[in-house]
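A lone chain, given as structure tokens: the form predicted on its own.
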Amino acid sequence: MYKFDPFAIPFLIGFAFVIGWVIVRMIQIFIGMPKKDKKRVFVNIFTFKTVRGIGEIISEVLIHHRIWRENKLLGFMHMSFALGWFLLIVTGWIESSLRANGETLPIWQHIFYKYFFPGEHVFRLSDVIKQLMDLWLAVILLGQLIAVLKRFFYRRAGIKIRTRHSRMNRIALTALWFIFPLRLLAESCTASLYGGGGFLTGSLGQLIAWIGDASFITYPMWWAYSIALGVFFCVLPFSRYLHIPVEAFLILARRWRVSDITTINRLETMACSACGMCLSDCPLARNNIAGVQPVYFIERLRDGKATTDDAWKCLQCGRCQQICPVRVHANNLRQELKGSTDRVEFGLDTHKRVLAKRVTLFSGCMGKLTPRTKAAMEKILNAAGVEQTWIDEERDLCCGRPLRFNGNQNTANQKFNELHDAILETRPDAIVTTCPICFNMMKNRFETIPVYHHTDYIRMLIEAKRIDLERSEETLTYHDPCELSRQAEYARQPLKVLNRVGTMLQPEETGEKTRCCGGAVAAIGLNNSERKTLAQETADYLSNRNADKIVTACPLCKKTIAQRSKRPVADFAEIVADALVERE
């Protein structure tokens, strides 16, 4: 049953190249991993972590669940290509294997089955399989139609900003778009000559036969189909479609608890699908300031062409990370570009959450710019009977995170160690900071002392009935700081408190989808005019809620928004302090 035809050569070259390239690259990454991570891979590979990883691969690489959640039309489009092609391959493999009746077929006879075995073939499940094959092809073609229409009517597809693809991506995209129409034509022309085919290829084959003799174009169609496959596979490692195989490795690496920042960064760089979802959420893209979004930045990084703007103009606000379907941590990639490879772990700390009798408070560099916040905290803690010490009242101390943002990791570590030692000297039961930037730097870095952001500690005081609040007639709009809502995953808790003291008029883009104030310390490459544009956009957006006050929980956000806002801006602590009820 061995058959071969020269038209299969382009496919075989492309297939061998892409498989070889991916295997070699993944081996290189594995060899470069630290021993502890290699051990984790071997320990976890035959556990339920791998099973759960396979489940996530099906959910995200084939079904694209996260894209479905954001945009159902785009979710279907991506799924139709990924899952449709996967099912086409699997079903086709089953069809050719059953037809072979136990004989081993070379790969090209599986892929080009309808050429090597034309006409009707009756075997177990043959009727069902041929209809399924046409169904999967129809699903892919429908997704391709949506993709074509999306290029021209992208706003109707829910896309605010269209992606500008590189030349290599356009070559890969063109080859991909040719693959399935050419397959349809090749199989339909073959069906017109020999019969067979399902509801799609069989019907189109009958139409072609009615029009005329297709023998002179059938063979060229199979050549064209093979060439399209070969070109796509050869270009794949140098295009955004590299994410197809690499995302699966990335998911497994995360499941196996690979912690080496360099390894994860390399995988994430290759796993970015350049879907462009980061564009619509990026404040820089909305204001046409800098094309440093992950869809462009990672492409340049992968090609060794990353620019200084990629590192220094990004706000690192995390909006792109929050919406990314692949969960690429672009901020870590930028930090590596800046010369810092220390990954800052986000999320709430794991210390036991208990009220402390004695706390050390830390304003931070930015907190010193908002003395009203400090006064409000003193009023609240005095009312609650909490013993307090301001560690940086008379000393200039820094958590080091702004320095880390800007690539100066050694100095950042020195600054943090100074702060760490100074805090330990006060022997506190807890540490409270009014700056979310400092909070993200400090939490989990004190072995026995819990670290709180002041919104969290105030909430605990209220729930423990250590302070009483009085509701006012004020209307409030709360702005979630990026560092608190996305980075620390602490978005809804402050609203529980504010709802007690006033009427909330929240914007649509809140919580994890909050807008950046534009004052981010990571973006030293932005000039004053660009920062004013970003700050004005956010200030206008919040002011349009027509609330009496805009409330935030970050000294940098407060200062930045207040400079551009038409309405007064207050810190979370100021609102609570004004609502305090004195106890007799």
Given for the second form:
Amino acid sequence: MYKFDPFAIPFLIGFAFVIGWVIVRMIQIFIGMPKKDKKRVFVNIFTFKTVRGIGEIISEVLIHHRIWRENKLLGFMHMSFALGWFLLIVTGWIESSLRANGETLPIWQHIFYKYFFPGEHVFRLSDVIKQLMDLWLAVILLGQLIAVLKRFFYRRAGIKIRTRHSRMNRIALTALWFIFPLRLLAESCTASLYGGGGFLTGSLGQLIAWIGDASFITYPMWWAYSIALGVFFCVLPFSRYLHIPVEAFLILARRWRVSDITTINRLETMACSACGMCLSDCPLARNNIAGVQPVYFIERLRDGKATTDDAWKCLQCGRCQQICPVRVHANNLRQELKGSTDRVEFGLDTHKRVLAKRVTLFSGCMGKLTPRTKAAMEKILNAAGVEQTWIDEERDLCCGRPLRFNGNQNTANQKFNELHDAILETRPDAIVTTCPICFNMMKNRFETIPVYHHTDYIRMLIEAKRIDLERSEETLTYHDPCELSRQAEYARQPLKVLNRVGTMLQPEETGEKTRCCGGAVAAIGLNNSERKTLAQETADYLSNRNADKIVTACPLCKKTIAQRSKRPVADFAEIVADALVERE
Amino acid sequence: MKQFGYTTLTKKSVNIYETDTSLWKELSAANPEFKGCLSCGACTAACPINNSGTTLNNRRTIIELNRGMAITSDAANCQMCNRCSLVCPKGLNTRRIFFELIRKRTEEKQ
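For the form predicted together with the partner chain instead of the form predicted on its own, what are the coordinates?
Starting with the chain above, the whole complex follows.
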């Protein structure tokens, strides 16, 4: 029995390095936070929010619940590594502590317990723990088998596009893949010499003992295991595995309501796991237009090598944010690169919902190009007996969002203030806009007045029985605008209304998983042929179900799809206006 | 000069041997799609900023760039709403001209 052995040195160096690095970086980030947010952290740290944060850490960092929901196989793979390794450490710690019987052991004796205490030891629960340790190791090895097979048969695992990893990531990945087989071999060889071990290491140890004497290989195995750990920990801060420690801090920062965008952006940059889930559904990746998906973009951002394409070619449709298991808001990172923020809350307007008497309507820049939507809205509101004012009938107003997307914050604010004052002049009870882009900009920015998107407002009118609808034989395909379904989280409700009007034929990717129409205002760097490809793809995808009409709720989507689709494209309001029944 | 009862618009005449079209060459090399502009003016007709009485003029800017004339539009006025691209018969990303001009100017400042 030894107290210390030099083979533990690589592990100890790596471990000390990674712990030190993470602590230093987190302290740096904390110091960089504004005073308001520091105060918030101190106020919230001893509340229920921390408990919930820890709950989320368990479900996301260890169990990987969000990946489970998307893909069971990948979910199991990630969980087997994260939860398996975590349990291996915890159970191992318990085992060595029980064996030490009250004595405090140095860390290397906990980690390399089997080396420092070889053979069979009998103490309380030793049998159960012994088998548990082997079970966790078996789970990890099974996960690793999936990970290795996934490299070759990635389509079987439900991955459409494979990630091309950087060199650092590959080194870290190789080290990680060596850790667990080496641990198995090291423990088995020790078991072959001294006995002990559970169903996995014990049996393998007996097999090795039957083959021959393993005494010459045992010690090198422990060295190799320690080196693998050391290498993995040393490259961890420069590889994608940095997400392992940082994701926990990110979750806590969000739970503690840290509102400073730069702090969250820094944490999110480090918390990206480069899992590549954002690749499969990105229209730019699918059509081979640009490699600006968060996997690659954030990697470049970490190295400070972000390109102009990263900023200007992305559609910012938010599909990657929606599928991201870490909830990295890539759009915020991109906005930071562009030099302006586009801080738009998720969800609908939070004001008290009222069916107002006097409504101010705003069609927005794009709405001016779809006069049918305006006519339909007028018809619906007249039928419901709502007093209406169209704010931009005479002059052009802008919510400023396109300018924010293109990096000009000051003028954008100016534009918004203009709009704000113009709307307040009309003294409305509620504001309704037919453009989801404007809607996201305007919601919660009018102190006392609720803001609605017209789909939401029409639905409220129908539910309050202010207008009656008639069912027709038409079949409809509803295209969710990304700003409405993902940013405003308003995806299922328009379908409820449309179901009353006609038969819905929905494509597979719908709701919050909707495809971008390709017209997004953010992507100024895309040229016309690239836009055409994107719009054509979405238009074909929507026409696949052979519905009579394609319905959408965004003037931009309507214009873009209509230019490429053979089927007629109509706005939500037009469909409702057509189905309107006149009251006596 | 003898007066014949009519005037020639000297301001609008361009001597192609003396104009400097380097900016256009630079922009159109980076965005070859600009060369496909028909100068139909749909973008300007649809432009909300042009309608509200500023000098911002998409069509004119392309022509001026092409001929190497001084640019009369103030690119900073553009609100990037993308309406010009949607009405463009060729589907060109016309607002990008102003975007590139703004970017060039900020680069020059630095």
